[in-house]
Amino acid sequence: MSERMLIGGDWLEGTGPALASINPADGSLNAEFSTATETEVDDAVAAAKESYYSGEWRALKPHQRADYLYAFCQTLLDRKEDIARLQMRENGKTITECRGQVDQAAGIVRYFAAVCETMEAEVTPPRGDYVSMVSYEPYGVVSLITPWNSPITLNAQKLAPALAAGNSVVLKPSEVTPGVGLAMGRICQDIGIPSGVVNVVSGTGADVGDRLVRHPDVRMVSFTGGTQSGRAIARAAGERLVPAALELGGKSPNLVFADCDLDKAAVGVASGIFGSHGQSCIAGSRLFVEASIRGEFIDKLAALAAAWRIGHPEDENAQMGPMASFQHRDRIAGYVTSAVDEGGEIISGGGAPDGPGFERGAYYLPTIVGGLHHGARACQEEIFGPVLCALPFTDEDDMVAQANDTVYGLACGIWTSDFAKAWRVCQRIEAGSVWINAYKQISISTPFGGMKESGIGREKGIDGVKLYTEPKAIYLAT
């Protein structure tokens, strides 16, 4: 049997195709899902929509919401060892980084648990004889589309603020990773809130995800993924005038200047492009290096790379498992024959690691590619894997000039030992995100997309809450 979905409080059969997960280590099924059509997209917005209209969720005070966050984050503590292995057999990730993440979706739900209790409405100054002030209210039926890289903390990511705000929800995660999807669907049932309030549907985003975009009754969406999706989103949303929220894609730099801590910045570049398999959104997949240590540093990297461990997920020592499908390990690997011929060498990895086991997964080695123009496609589309392609250079503003050569902008890491510089080069960036002698820093507490076509909005942090309410003035005449 299937498995199946959650809607307005019952888990049922979709009518859509049967939707294998295979595990990406050796290729084995880890489960058949129950997908859905059309009639199981409106029937789960029409539980989110009945559940908000009927008050039992949105009415409660903000520190009684909090109370069932407080509930969701120790939950997931609780399952962290079955939903973490659950995310390890649906995307090949580390056991290690998935009990990680497990952590990371505790405290992102705490911290919105935490921001729902105190966030305070706003009393404008008044202009005439009356109290003027802001309220934050819901939008209702919110749509939330997850992508498949980390699903534990993403989905976390959304939920958490969005029933903060006191909106209805359909949650739909990415085909690749359903699994995580529906088990944090499970945790909010088993907690106590209320039926229809958190919906979750399974299917492709051709179809699932777009009715959820385009359904009449779903008042705001939350997306993050590609941007080709971003961009197709954005298109339906407009056309009904309903807000988007989009975390999409990136194509980060990291600038190393001559007068940096070279061993620190090498073990910094090698981490925030190799770490998480390289697909993250903010791998640091371009490297522009000052042209005087080129050659030291790339050496540095390139042993990096190559005493990166490779190994079964399951493996605790492993570094990094294989890529999330067979399918997205293959165009990893088109793009680097695209490197190739657009006459790029191949400094390190290149091809999938050898070893017994190996060749039954879509396991592809950290690789470093050199001699390629900025123009070539390796350095200017996402590849969202192990890929870094270096390039040298002798001028700062041409530096900066490439480094924002992009239609991303969604982050770039800065390394030197000259504050002032740093500074400088900072300011001068196209980015959402930018470290100064580091990478991949990331807090819930603080704001974060991107820039571009990077996307539009900002999750996290205080206003994290806010980009799940509209804002509504109130006067009040004395």
Second form
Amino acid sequence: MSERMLIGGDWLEGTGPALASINPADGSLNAEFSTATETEVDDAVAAAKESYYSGEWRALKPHQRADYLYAFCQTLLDRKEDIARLQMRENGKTITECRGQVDQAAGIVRYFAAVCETMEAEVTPPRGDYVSMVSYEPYGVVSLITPWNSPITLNAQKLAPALAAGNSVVLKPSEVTPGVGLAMGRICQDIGIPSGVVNVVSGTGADVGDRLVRHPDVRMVSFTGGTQSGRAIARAAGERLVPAALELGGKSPNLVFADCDLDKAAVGVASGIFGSHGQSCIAGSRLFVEASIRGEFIDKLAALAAAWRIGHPEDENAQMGPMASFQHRDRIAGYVTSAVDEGGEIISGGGAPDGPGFERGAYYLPTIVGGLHHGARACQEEIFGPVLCALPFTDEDDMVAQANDTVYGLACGIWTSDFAKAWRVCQRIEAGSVWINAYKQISISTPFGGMKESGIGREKGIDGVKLYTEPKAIYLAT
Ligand code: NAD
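How about the form predicted in complex with nicotinamide-adenine-dinucleotide, since we already have the form predicted on its own?
Up next: the whole complex, starting with the chain shown before.
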């Protein structure tokens, strides 16, 4: 029997085709998941709408909603091992990373519980005989659509603020990782969030996701995923005039100047692209390294890449497991082939690892490609894997122009011991997050999002709950 979906407090079979979840470590079947058709999507939205207008959730005082979120946080921690293993089997991330993500997700939910009970309405300066104020109100039914790369944190990052604001939601996890989203739905049910407030439906983006954006009763969409899908969602949401918060792809540069701490920078650049298997929106996939240190720096990086510990995701010492699916691994390999075709030279990796068990999984080596011109496909398109394009630079202006010469604007790393230079370059870089002498530091208390085609809106931070609200101006005559 296939895994069921959560609709209106019931666990139901969908009438769509069953979805097979495949473990990318060895190709085995994890489970079959039942999927929705338009009928179940409509049922889920209707359940969310009914729960919203019943007031059972949105009319709770914020500190009462916060109590549920604290319980959500604690239950995530109580079920840490199960949820970590579920994600590990679905997307191949190492067990160590998956456990860390459950801790992060718990932190995210706890943060939004705290914001929920401390968030204030505003009294604005009156310009007449009235008291003027702003209250922040939930939208109503909100669709939450998430990708496969880090469902533990990304589902939590949407569920917690949307619920804190008082909305009722329909979550559609990626078709590659439906289990984690359903497990979170189970937690919401087990801690007593009223039926219908949280619904979880499975299925593909083209069918279930699209319907969730176009449904006339959905009042807001929050999406994390690829730029191409984001564009389709923005188009559909624009047609309906509903807001869409979009967290999209990236092609982020790491800028390494000759005056930096080379060892520290090499570790930062290597973790920035090989950490999380390179399947991270903020992966530092383009390296610009000052020409005078190119040889020395690339040697250090290549040594780190060669020593990167690849293993079965259950291996507690592994730094990298398989890619999330066989299809995705082949896509990554295709990009490396295209890089070679465009004149690239493989400095490290460039294929699957050798060794027992690797042939059964979707493994791919940490890869560094040099010798490319910046217009090459591998330098311009998001590969979403452990592939670094290394480019030398001599001139700061030219380097900044190339770093910004991308449709994306998600993140950037700057490595230098010259503070004034770091500051100057930081100001010129078009990216939603910039790290100076660090990479991939992420904090739930700091806004996150992309410039250009990397997204619209900001998640996280103290205003992360406001993303899921509409301000209402109220004038009280005196
Ligand atoms: P994807 O865009 O293929 O799918 C993401 C989700 O959207 C899935 O649930 C999918 O079913 C759904 N979907 C796809 N097309 C849709 C449509 N037209 N209407 C509604 N729903 C649709 O992305 P993916 O392959 O799952 O994830 C990888 C991408 O996600 C990468 O581009 C990565 O950079 C991006 N990402 C961004 C962030 C961020 O915060 N900026 C974080 C993680 C991942």
